[in-house]
Structure formats: C-alpha cells, structure tokens
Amino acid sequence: MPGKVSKIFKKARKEGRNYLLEPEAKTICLEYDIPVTRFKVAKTAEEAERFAEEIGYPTVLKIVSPDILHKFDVGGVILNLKNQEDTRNAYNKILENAKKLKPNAKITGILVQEMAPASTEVIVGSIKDPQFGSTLMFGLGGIFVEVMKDVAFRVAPITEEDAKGMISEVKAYPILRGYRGQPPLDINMIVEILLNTSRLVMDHQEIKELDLNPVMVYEKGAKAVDARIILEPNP
C-alpha cells in the first residue's frame, strides 16, 4: 500500500525530520516484503515487559528518539534479553544511559524487538546518486565494507541478473556460497531483498539514502535488524 509509506514520509516532515526512526523504516520494509526483526513501541517498562513476551525471548531493547542517529554510541541497544526482568532493567538502563550521554534528546519510545540469531551478516543500501538517481549497494558487514571497501553498486531499478550479479562480483562472496564445511547461505532471500529495496526507492523518489545494517543471513532466510531511511530535503 503506498499510502502508507507517504504517511510515514509526511509525519516526519510534520514534526520537522528528514530521518525515519528504525520503527517507521521497518514499517516500511514491511510494506515492500523486506523481512525484518518483528518489533513493538513500548511507552513504559510494563508495556515492554508485555511486548517482549508477545514477541518471545530473547530480545533486544533500542532508544527510539529523533535526535538519536546512532543508538548503539548512546548506550541505545542492549541485546539478549532473557525474562521480564532482564526486560525491566534494560528499559531503564537505556533511559539512564541517554540521559547520561543525550540530555537533551527527545524520547519517542523504546522498541522492542525479537533478537536474531548471530550469523554472516550483509548490507543493503541505496543512495542517490546526482547524475544515475537511486543506486543500490551491496556487500559483506563489518570490516568487508568498512576495511575492504568490498561493495558492489547498480543504478536502480534493477533486474534479478543484476542482483546476483552484485552478489557474486564482491570478493567475499564465497563466505555466502560455503565454505571449509559451512552451508551455502540463502543467497536468494539477499536477491528478494535488492529487488525489493528497488522497488521501493523506484516508487518513492523522495528516499534520498536507505540502509539496512545489518541483514542477518541465514541458510533459509535473512532479516534486517536495523533500518535507516533519509529523505531529501522538504521538497
């Protein structure tokens, strides 16, 4: 439903942002069949205590706030939740920690969210390019993309032969296809995800930049855990 995308996009404006928060750009994802970590707002610590079990154990409790970009560098995430209590003394923790470090930063809520199981982890972005408009990019986590600078870019919209094509050509691509004894990972849920990441900044030329970092791979599936969308200035 486009609709609910361009609703998404005008109440970010309304309030002054060109950013989404991670709930909004994986409502998003939602819409365009990206598979993300199923997550909830919660607005108190009883509320997340309650998320959390509807979600099911473990989880991973996030700092939601306009003015908090990055929200690991604020003491923003903590990971493997357990129980309720675990749950209780994240909630506040997280509220302790922004205080602490982002006195000032508005908070929206507290997402909750189901935790993914640790895998090979890729990214998926798009940025637009002035003279191209929207391009894709793919490549490895971690150091592959940060150290090795291991990406591969197409300009948008793109087909499914350029979609593997970007996943064969990065030079870590073997760590996807197997190796010494490791099972060959989904590479086709990592196709569906280009295409559709296409797909959506084709429709919605307002996405000036999108990541999801990271993807979570695994040997049937894949899901994002993170999300970022930024939009062009107010048009």
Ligand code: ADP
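Mind pulling up the form predicted alone next to the form predicted together with ligand ADP we just looked at?
Nothing else is written out below except the one chain.
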C-alpha cells in the first residue's frame, strides 16, 4: 500500500509538481479505503463513452491537466451527462474550452466519473501545522463551512473516540443524526473516513494539505466527490 502511494508522489516530483492530479489523489484514497466516486481517465471520446457506460449514468466529465488546477474556470467540468451523445459532446466541448482559454496546457486525459446522488455534504481535510504537525479537520459542507466556519480539528493520529468527538462537536451535528423527519446518516462511515485519512497523513509526512470536498453522506455509505492533495516543497 505505502509503496504504490510513494510511486505516485515520486511521479509528481519528477514532473516538477507539488500537487497531485485528481485521479492520482483518488487512487491514493482507494489505497487507504477512503470511498470515492467511481472514475476512469479517457484519452479519446470513444473511451469516454465506453467508460461512462461501464460506470453508469449520470456521469461527470472533468479535464485532467497539470497546468489547469481550477477546472471550472476554463469550462473543464460538465455535469449530469445521461447518455453516449452527451458524453461525446461534453468530451469535445471540454477540449475546445481548454484550448481556447489555456492553449499551452498539457492535457493528460478526461476524467469520467459517476455523478453522486445529492445528499448531505461534509468536508474532511488535513493540514500540516508548523507546531503540531498533521491535523485533521471535519465539517459540514455548504454554508456551514463557508459562512459559519462550523468545523472541528484534532491533531493526528486520531482515535475512534477523537473522530466521534469531531463529528459531534460541529453545530450542525443534529442534521447528521436525522432532523425533522430526515433519516440519520451513516456516521460510522464518516468515522472510518476520518480514521483512514489520519492513517494516510501519518504514513506519508510529505502530505502538506489534503481535502475531500465534498463527501456525500447517505443513510448507508459515503463517497468523496473531489480529492485534492498538496505535497511539501521538494527538499
């Protein structure tokens, strides 16, 4: 497990990157049993159509490029694709948008990803503090994190009790437990994601920042829709 992760880090370093591409970050998540949306990287429109059929509609297409970090800014993300024609058109449109706005960008492929059903969104993250080392962060998504700053922190490594404490500390905790007739969400899966994220950042001290945002949480299970990993500067 650590060997495969280290190889991904070395590849990024070799290419002069201190950040991982989304497929790389998601591959690392899977190595640590952190659930993510199903995905494959297509090199052609035909591959994108085939992968979308294998993954199952609706799907999302995203540009994969070391030169494009903010995919939405260049029209590099198209959501809610429902058939092969949608997929083919979206593939070509993303490439057209990228060539227009970032003509010199190196494009390594197009990410074909399942579109996770809407649900309650949470955020799981880690940032390396100069004094305390790797710290874990948890919060609910949307306005709870952006406006209310409703998040909880712990220094890694964390225990199961730490993870449960982080979850119960946020003001929006009643939403997770079920609120006004809404069913309770899978808190045990959130605990597992927090523990596995803690294990990942402790195993690999070169991780400077990690963001799983959003993580869709359901009555049973959860899936990270986006994953971002930034490495410490190359020594």
